[in-house]
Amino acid sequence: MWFGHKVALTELSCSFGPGVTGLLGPNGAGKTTLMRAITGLLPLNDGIVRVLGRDPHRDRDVQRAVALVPEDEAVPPALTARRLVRYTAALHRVDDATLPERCLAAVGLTDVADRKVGGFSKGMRQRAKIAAALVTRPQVLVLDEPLNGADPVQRVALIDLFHALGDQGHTVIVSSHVLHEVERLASRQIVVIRGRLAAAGEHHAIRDGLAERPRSVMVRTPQARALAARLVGLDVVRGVTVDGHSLVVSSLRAGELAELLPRAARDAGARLVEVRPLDDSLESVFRELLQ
C-alpha cells in the first residue's frame, strides 16, 4: 500500500487466528495501515486481504464479522455512553435488546453510561468505543491503544475481557506501545518495521530466532569474581562483566551456557543466588529486531 510517493506496506505477508495477537512496531510503520486493510477501510493497492475467506472492502458480510476500535476520537460527543452503544447496536440490527447493557458493564461504564462521551477522560473514551464495537458481536476484534488512559484496574479488566474473547474463538488484534502489557495479553506477536513484517510468532521463538546475536544473563553469587574466572576461559562465552555480587554473561548459545553454568559455578566454589536472562522479554526483543 501506498499514498503518493510514500509506502506504507509492502512485501508484507502474515495471518491472524483465534485468540489474541499483539500488533507492534514503531511510530509510522504501518500498524495503522494494515488494520485500516484488514477492517476493509482501505483497499490494497497490490497483493490480497482476506478476511474469513472474502475481501474485507467488498464484502458487506464480512464487514458485519468485524470491528475496529481506533485510537483517534471517532465518537461523537454529544451521544451518552449509552446511546452510542444502543445507536451502533441499531445500525447493525442487533435483535437483543439486553446485549448494549452487558456490554456497557463489561467495560465498567454503567454507572456513567448516561454522561455525555465529550465529557469523558481519555481511557473512558476508550471504553466506550469497545462497548460500541461488542455490541456488533464481531468475529475479528481490531484495537488501536485500546488502553490508552486506563487506569491500572481498568486495565487489568480490559485484559481479562479481550482474553476472554480470545478463549472463545475470536480473533482479536491489539496494537500498543505499552510492551509489557502486550506480553501480558497477546500469546503471539506480529512486528511491522517500515512497512515490512520484521517478525511473528511468540516472544521467546522470536528472541530465539535472532541466534546471531549475543544474549545476556545475571548472575548473582559471593563468589562473582571466583566464577568470571571460570566462565571466561569457556568457548560458549562471549564476555563477563563483574559489578560487586553480580556478574553478566554474554553467550551466542544460552542452551550450552545453562548447562554449563553450574558446573563452573561448582568448580569456582561459588554458591548463586539468582540466575536471570536479561534480554527475554518483549521489550528487549522489539529493541533488538529496531536495531
Contents of the next structure:
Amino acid sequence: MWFGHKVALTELSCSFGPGVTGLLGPNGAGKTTLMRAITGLLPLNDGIVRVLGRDPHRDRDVQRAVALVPEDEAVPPALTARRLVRYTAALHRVDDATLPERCLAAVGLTDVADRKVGGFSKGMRQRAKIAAALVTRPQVLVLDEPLNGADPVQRVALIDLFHALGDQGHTVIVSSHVLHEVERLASRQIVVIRGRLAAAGEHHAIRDGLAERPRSVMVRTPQARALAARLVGLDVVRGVTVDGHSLVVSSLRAGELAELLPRAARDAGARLVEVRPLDDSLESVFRELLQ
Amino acid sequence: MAVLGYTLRACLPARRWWGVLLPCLGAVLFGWLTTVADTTTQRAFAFVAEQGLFGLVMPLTCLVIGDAVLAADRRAGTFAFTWLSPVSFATIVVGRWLGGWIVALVTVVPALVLATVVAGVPEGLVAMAVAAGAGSAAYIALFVMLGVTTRRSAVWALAVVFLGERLLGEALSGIAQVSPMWEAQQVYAGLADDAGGWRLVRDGTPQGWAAVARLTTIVIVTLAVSTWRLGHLRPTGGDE
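Form predicted in complex with its partner chain structure, per the form predicted alone context:
Complete assembly follows, chain above in first position.
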C-alpha cells in the first residue's frame, strides 16, 4: 500500500477475530491506513483484504457488517447528533426505531442529541461517531483512537462498552497511542511499525518472544548494596543499578533469576520488601519492539 | 431518501446559502438592467440572458450547489459516513445530484424566471423556466462528476465554465453541443422564439426540446461516469 513514493504498509499479514484487538504503533506507522483498508475505504495497491471472506472495497454488501470510527474530527457540522445517528441507521436500513436512541444513550449523548455536532468538543464528536457506528449493528467495529478527547469517566464507560461488544462476539479493532488503555482494552495486540507487522498476539506472549532482550526486575530491600554485590557475580545477571533502597536487575534469563534471587538475598542477608518486573507492561514491550 | 435528506440538510450550510442566493439576486438585477437599456426590451433581454443569466448566474450558482453536494463533503472528510454503507454508488450519486437539483429548482430557476418578468418579457417565462431547470440539472451533474474525478474540483469547475464553455465554446460548435451553458441558452432560443429568443439561436446546435434532450443526455452520462468513478475513489479527508 503506498501513497506516491511513500510506502504506508508492506509485508503485513494479520487476521482479526471476535473480541477486542488492540492496534499499536507510533505515529505514521500505518495504523490508520490499515484500518481504512480493512473497512474498504482505501483500495490496496497490492495485496488482499478480506472481511467475512469478501473484498470490503468492491463488495458493497460487506459494508452491512463493518463500521469505522475514524480518528479525524470530521463530522457533518450542520447535523445534530441524533440526525447523524439516524442518517447512518437509514443508510443501513435499520428498522428498529429505538436503536438510535439506545446508541446515543450508550455513549452518553442523550442530553445533547439535538445539538449540532459542529459545536461539539473533540470527545463528544468521537462519541457521536461511535454512536453512528454502533447503530449499524456491525459485526466488525474498527475504532481509530476512539478515546481521544474523552474525560476519565467517559473513557471507563467506553472501554466497558468495547469489552461488552467483544464479549458478545463482535470483532472490535481499537487503535490508541495511550498504551495503558490498550492494555486495559485488549488482551490481544497487533503492533505495526513503519508499515510492517512487528508483533501480534497477547502482550505477555509478545514480551516472552523478545527473549534475546534483557528483562528488568526492580527489587526493594534495605540492604540494596549488599544484594547488588551478590547479584553481579551471577551468570544470569547482565547488570545491576542501585538507587537508595531499591535496585534494578537486568537479565536475559528472567526465569532463572527468579529462582536465584531469594538465595542471593539470603546469602547477602537482605530482606526482600518488593520484587516487581519493570518491563512486563505493554509500553515496555512496544518500546523494545520499536528499538 | 436518506441520501437525499442528508444532501439537503448537511451539504448546504449557511455560508453556502449566501453563495447561492447572492448570484440569484444578481439575476434579478440583470433583469432590471434590461429595462434601463437604450434599446428594445427583447433585444436587451436577449443580450442580458446570454451574457448574464446563462453565461454567469446559472453556472456560478450551480457551481456553488454542485460543489457542495459531493466535492465539499469529500474534502471535509465527511463523505466516509455515506461511502461506508451498503447503499449502491448509483443511489449515492443520484441522491446527491437530486438534492442539488432540488436546491437549484427553488433558487436559480425562480431567480431566472423573476429576472425575465422584471425585464418585461413575460412571454419568455415558461421557456426560461424550462431552460433554467434543464441547464441547472446538467450543470449540477457535471459538477458532481468533477467532484469525484478531480482533487481541486472547484478550480476545475471554474476552468470548465470560463475556459471550456465561454472561451472555447464560443469558437467551437462541438464544445457548445455538450455545454450546459450553450444548450440551456438554446433551450430558451428554441422555446421563446416570440420573446426574442431567436436572437440567441446558434446554428449547428439543437434548440428547444431537442436541446432539453441533449441536456438530459449530459445528465445521464455525467452521472454514469460519477457512479463508475465512485467505485475507484479514496473517499478520505484532507489528511491523506
